[in-house]
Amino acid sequence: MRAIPAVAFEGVTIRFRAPSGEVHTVARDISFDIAEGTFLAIVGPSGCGKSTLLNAAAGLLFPPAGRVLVFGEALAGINKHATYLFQQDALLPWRSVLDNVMLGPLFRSMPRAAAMEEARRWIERVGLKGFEDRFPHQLSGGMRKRVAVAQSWIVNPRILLMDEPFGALDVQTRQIMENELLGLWQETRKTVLFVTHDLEEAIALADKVAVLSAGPARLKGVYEVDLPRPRDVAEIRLNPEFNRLYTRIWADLREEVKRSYDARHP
């Protein structure tokens, strides 16, 4: 038998309306599932609804028309097998590290002590043993980061939720933190749900790559990345096989990007 996707989309489509009554599509009759355990990578155009995408995978939002399925149940409210992180970390300033690294365990009434204790482990998971009563504003870019992802593996989700989390950090950090980000989902094997404008970094961290059409999105394809790992994000990428996947996949984007382009500047 066929094991139940951790998540799927079925027929999806998602409608805004504007201030001014006028009906925006963003997303049309989007269909395929995320097997448990996988590492999707969602690409498409700027603009082109990713972050729509996820945010319906979250519960965020509910699309008037398909349904988003999360182990096999219709999601009729909060994912509550899934943690969100965002590409602005949500760090609560007046908080230390180790009190923002807590605040999950203690939301699902964890004993303070305990918290504290699975915290600490945390923190120095991340390399942060030392930092735990800084402050956000005494953190790097980098350092705050470590801190969100600690946070979202703390409550030991089963899905995680990603939309360009590292798109704002230096080319160095964040190919120190995506190497981070593969060797803890290399130990967890959580389901990733990674949207990202970089179609490089797509296809470094990913098993499949999904791309997305210019707005209103749909579906143009989903790729199987079928490259050895464990991976170095800076490595795979001399590999012949990740240049040759770069090129049938960006053949596919390239039209959709040029698409977009232009629709935005006639």
Contents of the next structure:
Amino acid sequence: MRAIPAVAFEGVTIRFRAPSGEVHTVARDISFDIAEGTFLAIVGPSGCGKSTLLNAAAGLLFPPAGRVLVFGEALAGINKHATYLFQQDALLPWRSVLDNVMLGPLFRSMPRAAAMEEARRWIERVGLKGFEDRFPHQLSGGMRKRVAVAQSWIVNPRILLMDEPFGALDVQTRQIMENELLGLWQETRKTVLFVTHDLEEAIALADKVAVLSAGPARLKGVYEVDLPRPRDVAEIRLNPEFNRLYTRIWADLREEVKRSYDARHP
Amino acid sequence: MRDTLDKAPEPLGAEDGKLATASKRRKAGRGVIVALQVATFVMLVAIWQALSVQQILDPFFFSRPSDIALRLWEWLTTGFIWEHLATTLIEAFLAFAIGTVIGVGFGLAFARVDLLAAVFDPYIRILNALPRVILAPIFLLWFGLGIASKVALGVTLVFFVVFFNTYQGVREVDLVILNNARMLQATDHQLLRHVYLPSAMAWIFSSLHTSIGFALVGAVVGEYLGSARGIGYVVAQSEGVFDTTGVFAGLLLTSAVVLCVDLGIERLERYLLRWRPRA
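What I would like now is the form predicted together with its partner chain, since the data block earlier showed the form predicted alone; can you produce it?
Starting with the chain above, the whole complex follows.
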């Protein structure tokens, strides 16, 4: 018997009505499974509907056709097994670092003292000990991302959704954060859906890379990344297998990027 | 305000000496501004005084700054004014508190429940367009000559300012922050407490500055139109005997009170909104 996948898209089609009244189809008939414990990267040209797909998996929006199954159950509200790491700042700006990290446990009715203790542990784990009382605006972009990581991991979710979480960081900070993410993931092996438009990042981090076509998004292919773990995102790029994979997937992705670019620059 | 992702962190816990030059310069500018503000006041008062002494401005109609100051001193030292001032302040405070609570409550409800907003939109507009002062005689009939009628008038003024700002503030909640809290499984009540209310806070505070003034307007106008106590009553009495000095002294006192309360609110605001980057 096959194990129940952590997340399964079944013929998911997503349409939006633009303010002009026009209906845009952003994703069409997308079907694929993610086995529990898999780190899946979703790549595609910018604006192809990757984030929309992630929001469907989060239960933040509902596809008019098809459905999303989470551990075998169709989503009918917020995905309770998942947390979400957003590209933009999503911390509560009016709460301190400690209060932000405590939110998840508090919302799950953990007693305040216990939640605080747990939050302190996580803040230390992401290297922010001593910054508990700062407000988000007093931190650098990288530090805020660490807080967001602690905020989403503290509730021990089975699934982590990430929408270009490090997209706004500078290159160095980004590599550090990617390695830390891999370190955390290595310990727990949670299911990850990681959306990015950066193919290198996708290959360096993931077990599988799903390629979406230019909008409306369709699934073009899913590639296995059989690179050794634990990985270092900088070193792994020197691996010949990395290059081989990159060339293969890029051949697929490139067409779509060009199509998407041409469509927007006629 | 939220576009701070790439900004370097502020000098954390830096002593004053370590602060960036830009903020130092701003501080120096502040001293100059205060000095100029005081100079403006002194100059205007001096001109007024000179013109009235020279009889270019008739003191019967325009009074004299020296007379006004003397009158204020007399009111304060004889204790004549305290009872009136206390009455006005109590009325204004009640109007402010009640109006704010109702305004925030309705603002939240209307912003969260679309049907409510859609149905009551025209009524809110009509009520808001109504010049509130014409309600004063009705309130006098309903609530009598005591403080209740003044409070009621103040509430109708304060409510709408707070209501509209709360509504707007809740509507402008950052969607990403909201979704993040939802993903962390906040209940509706928790969303209200942790996301909507704090987010609307900045809007609510900016309205408080206006509504304090309105609360006092409600009290003073109410008193002016019919009462036995309060600053508005004192002004009306002075006016009745063509005592312009008394009228001006009353006006001045009212302004001074508003200024003090407003400064208090500003401090409170600075504390409660300390999470925001200083602009």
